[in-house]
Each structure stands twice: as C-alpha cells, then as structure tokens.
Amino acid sequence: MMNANARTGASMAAIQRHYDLSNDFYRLWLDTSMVYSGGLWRDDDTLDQAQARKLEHHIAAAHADRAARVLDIGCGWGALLSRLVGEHQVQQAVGLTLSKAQYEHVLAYGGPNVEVRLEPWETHEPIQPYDAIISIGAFEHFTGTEFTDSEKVEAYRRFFRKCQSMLCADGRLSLQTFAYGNTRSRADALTKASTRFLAESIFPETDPPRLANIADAIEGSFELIEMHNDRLGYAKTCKAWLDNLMAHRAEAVILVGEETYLRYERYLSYSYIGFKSGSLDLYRLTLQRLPPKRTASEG
C-alpha cells in the first residue's frame, strides 16, 4: 500500500485539463490512430507508419504477442490496445488512463477483449498477474517541478515496484518516456523559458525525469535489457504534428479558440527545438522483472 504522505505526480484534474481539451482537436494533427507520443521513424515513413512501428517495437520488447493478459499504463485513445487484441491476438488488454475523454473513446471503440479503466496505476489491482506491461508517454507525468531529485526517485521507485508486483515471474515492462537531456543547451535561456512554459501552460503538475533518476529507481525491481535514445525521432514527430496543426489552423481555432491554438503551436515548436538540440531526450527501455527480495522473516 502506498504511503499516504508520499508525493504523487499529475492529478486527474491536471491530466484532464490537457488530454480532455477536444478529441476532434487532437484528431486534426495526430496520426489516424491518435497516438500521442514520439514515433519510431525509418527513411521516408509517414507519421502513421512511424507510430505503428513504435507500437510494434513495444509489443515485441515486452514479449506481448499472443499473451493472455497485457496492461497498458497511460493507454491514450486506445491504439495499442486495439493492436494487441487485433494483430497480436492478446486475450485481454487492459488500459489505464486518467483522461475521461480517452476512457470514453476506448470504451466505445475498444471491442470485447479490451478493458479500459479510469484509474491511476497506484490503485490498480489486477485479478491475476499480467504477462507484459507497456507504458508509453505516461512516466513523465509521475512527478512535478516541485519534486526534489530524491522525491522523484522515490516516486519512480514506487511505480517500478508496483509493476513488479503486477507482472508474472518472467514478465517484461516496455517503457517510453521523454526526459531531460544531458547536453549543455539545457542551461540556455530558451530551454529554461520553454520548460517553464510547458509546466505552466501545457502539462501542469508534470516534470520529466533524468536518466539517473530512472537508473536509481529500477534497482531491485527490474533488469535493464535494452535502452535507446530516440530524441531525433521525437523531434521529427513534433515537426509532423506542428505541420499538421498549422495546416488545419482554421478548423483548430473553431474547435478550441485562437489563444489555445497559438499555445499549442508554441508548445510543439518548443518541443521540436528541445529534442533537436538535445535538451530533451526520448528513451525506450526494455525491462525484465526481477523476483522480489525475500525478507528476513521469509528466510
């Protein structure tokens, strides 16, 4: 059970402020399956192809193909859930989200082998262990700008221990998160301004990790099998989103208003610059569950 005094990241209200803005608005500039995270690009891919390849990467990394039960933490509008039960014949795909709009969308279109729950990962209690867990683009919301480094590590450690407890003995976690980069440009005035803007105007109660935070937090819960930094792939994704948004400016303004349109244009521009310059990274990690440590009483 989580300590009642433990600090948590973005609240349901904060998540809904961003993700519940308008499904129709997001549909204007995301890919056709509405995947809202950095794609995995090859050569002359379209945005749709890059996002499909990214989902396939995580399914393969988690050994989720034809699994009995798979959990998607931060399931978005359900693209991964649909792919799991469709192309990969997963018997039951369970998605967690804090967004009411996403929950209702998946509920309407997910199908009989998909279960979606409007609840945080902290309180999720599976009826039996999962064969695999995939989490794409949720991890960055697990802490806020007011967290110290030690508080961040403790929050992330709680997440990894929770995943460890929900997985079967040989289960894997495939994780994708953006993070602060290690380049010198992190100290630039533009980087500081963009970080402040994103925290105040786009993703309230959210602050991404550093690589060292993740490395500290997995100790004792997971073995790192593979990690890749694909920041340039996320830069390309942000550029594709920005191009789509600008091409549909008139429709976007009708849906959300001029002020919100300009705020998102600025957000995507800043994000593109951040990933392109190296002030932001995009990590894809493959993690193998470790057995929980035995206590002294267990011998």
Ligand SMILES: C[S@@+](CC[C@H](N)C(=O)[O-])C[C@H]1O[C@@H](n2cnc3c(N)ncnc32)[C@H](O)[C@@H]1O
Given for the second form:
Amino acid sequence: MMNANARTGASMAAIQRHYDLSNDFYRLWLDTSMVYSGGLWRDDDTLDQAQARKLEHHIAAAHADRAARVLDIGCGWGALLSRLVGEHQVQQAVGLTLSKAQYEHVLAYGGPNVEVRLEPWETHEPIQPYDAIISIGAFEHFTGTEFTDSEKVEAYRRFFRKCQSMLCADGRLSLQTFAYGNTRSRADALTKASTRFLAESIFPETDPPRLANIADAIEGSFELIEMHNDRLGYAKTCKAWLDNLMAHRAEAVILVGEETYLRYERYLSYSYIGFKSGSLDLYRLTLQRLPPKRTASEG
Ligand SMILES: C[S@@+](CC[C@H](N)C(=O)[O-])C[C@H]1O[C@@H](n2cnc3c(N)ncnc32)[C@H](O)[C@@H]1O
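Can you give me the structure for the form predicted in complex with the ligand, which would complement the form predicted on its own we have just seen?
Let's see the whole complex now, leading with the same chain.
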C-alpha cells in the first residue's frame, strides 16, 4: 500500500508542459524514430543508428526478445514499443506515458500488439505479470527539487518495489537515467544557476537522482547485474540535437516562437556541457528481480 502522504514526482500537468509542446517541433531535432534519451554511439554512427543501438541494448539486457509481455515505463513516442513487436516478435508491448501528445501518437501508429496508456506507473495494474520491464529517461521525473535525499530514496524504492511486483519470477528491469555526477568540476561546469534554469524552465517538478540514491533504493527488490556510465554518449546526443535544432531554427520559431526556441537552445547547450564535464552522468543498469521478502505472518 502506498503511503497517502508519500511524495510523488512530476505531475501529468508538468510532464505535458514539456512533452506536449509540439510533436512537429520535436521531430525537427530528434532522430527519425523520435527517441528522446541518450544514444549508444559506436564509431561513425548517425543519431538514428546510436538510438537504435541503445534500444537494442535495453532489449537484450532485459531479455525482452520474443517475450510474451513487456512493459515500457515512459514510452515517449513509441519507438521501443514498435521495435519490440516488430523486430523482436514480442506478443504484447505495453507503454505508459503522461503525455497526451505521445499517447495519441502511439495510439495512431503503434499497431495491434502495442497497448499505450496515459497512466503513471504508480497506478498501473497489469492483468498478468510482465516478462521484462524497460524504462528509459523517465526515472529523472520521479522526484522533484523539493525532495530531501531520504524522500528521494523512498520514492525510488517505491518504483523498484512496484516493478518487482509487476515482473514474473525471473524478470529483469533495464533502466536508463541521467543523474548528478560526482566530478570535482561540478561546481564550475554546471552552475547552480543552470541547474535552476533546467528545473524551472525546462523540466518542472523534476530532479535527477544521485548514484547513491539508486543503490539504496534497489535494496531488497533488485540485484544489480551490470551498470555503465555513458555520459559522453549523452553529450554527443545533446550536441547532435543542438546541431539539428540550430539547422532548423526558422521552422522551429514558426512552430513554437522565438522565446521557446532560445530556451531549448540554452537547455541543450547546458546539457551538453553537463554531460561532457561530468556534472551529469548517464546510467544504464541491468537489474534482476529478487523474490519479495516473506512477512512474519507468512512464516
Ligand atoms: C525523456 S522521455 C523518454 C521517452 C522514451 N523512453 C525515449 O527514450 O524516447 C520521458 C518519458 O517518461 C514519461 N513519464 C514521466 N513520468 C512518468 C510516470 N510517473 N509514469 C509513466 N511515465 C512517465 C513521460 O511521459 C515520457 O514519455
């Protein structure tokens, strides 16, 4: 049971302020499948290839290939769902999003084996357990700047316990999130002012975790199998997005106005600097579900 006073992360209204801005605007600078998270780059990859490689990483890590049922928490515009039911013959891929624009997009293009829901993970009740869960770039929204460290851990713990309860016995969770880094240059590189700008003007009611928060929060629900920090991959992604945005400035201004265009240019520049300097990290974690602890009454 969820504590009625427990803090939750970004509200539906806050998520929609960001993601429901304009699908056409995001289409101008994201890759062609509209993936909105750090790519996994090799050699001379294009942005499209790096995003496809990242999705493949999570599908392999979660053992989702040919699975019966897979859940994507924070499904964006549905690229992972399409790949799961297409290339990987998953029988049913369920996606959760809080964005109406994303929900309607996936509803229109997802196809028969995709189910999309305008619903937070907190209230999702699966009809049967999932074989695998993948969550890419949503975890950052699960707490806000007003959370204390222990409130953050508590909120993340609730998320991991919920995933544990939704997975079958040997199920895996493949999680990607950015996080505050711990390099010495943090204070210089991503100043408090830029952190405030991102929280107030780009991602309201949102604050990323620290590595220690995640380590604390998985206790008792998941075993860590593998973890990578690919912050330079996210820096490269932000640079590609920024280059695309600047190359389409005139169209972007027509779609969202000059002020919003400049705000996004600033956001992508700060994010690039943050990941490049180590003020921000990008974690990909492979997590194996643990059996829930028995209560005393169960013996
Ligand atoms: C940065 S986008 C990432 C989308 C996609 N995974 C990708 O990589 O392109 C974050 C996603 O998380 C979703 N999200 C945020 N908070 C959520 C919550 N509490 N429950 C479900 N989805 C949530 C948003 O609606 C959005 O689809």
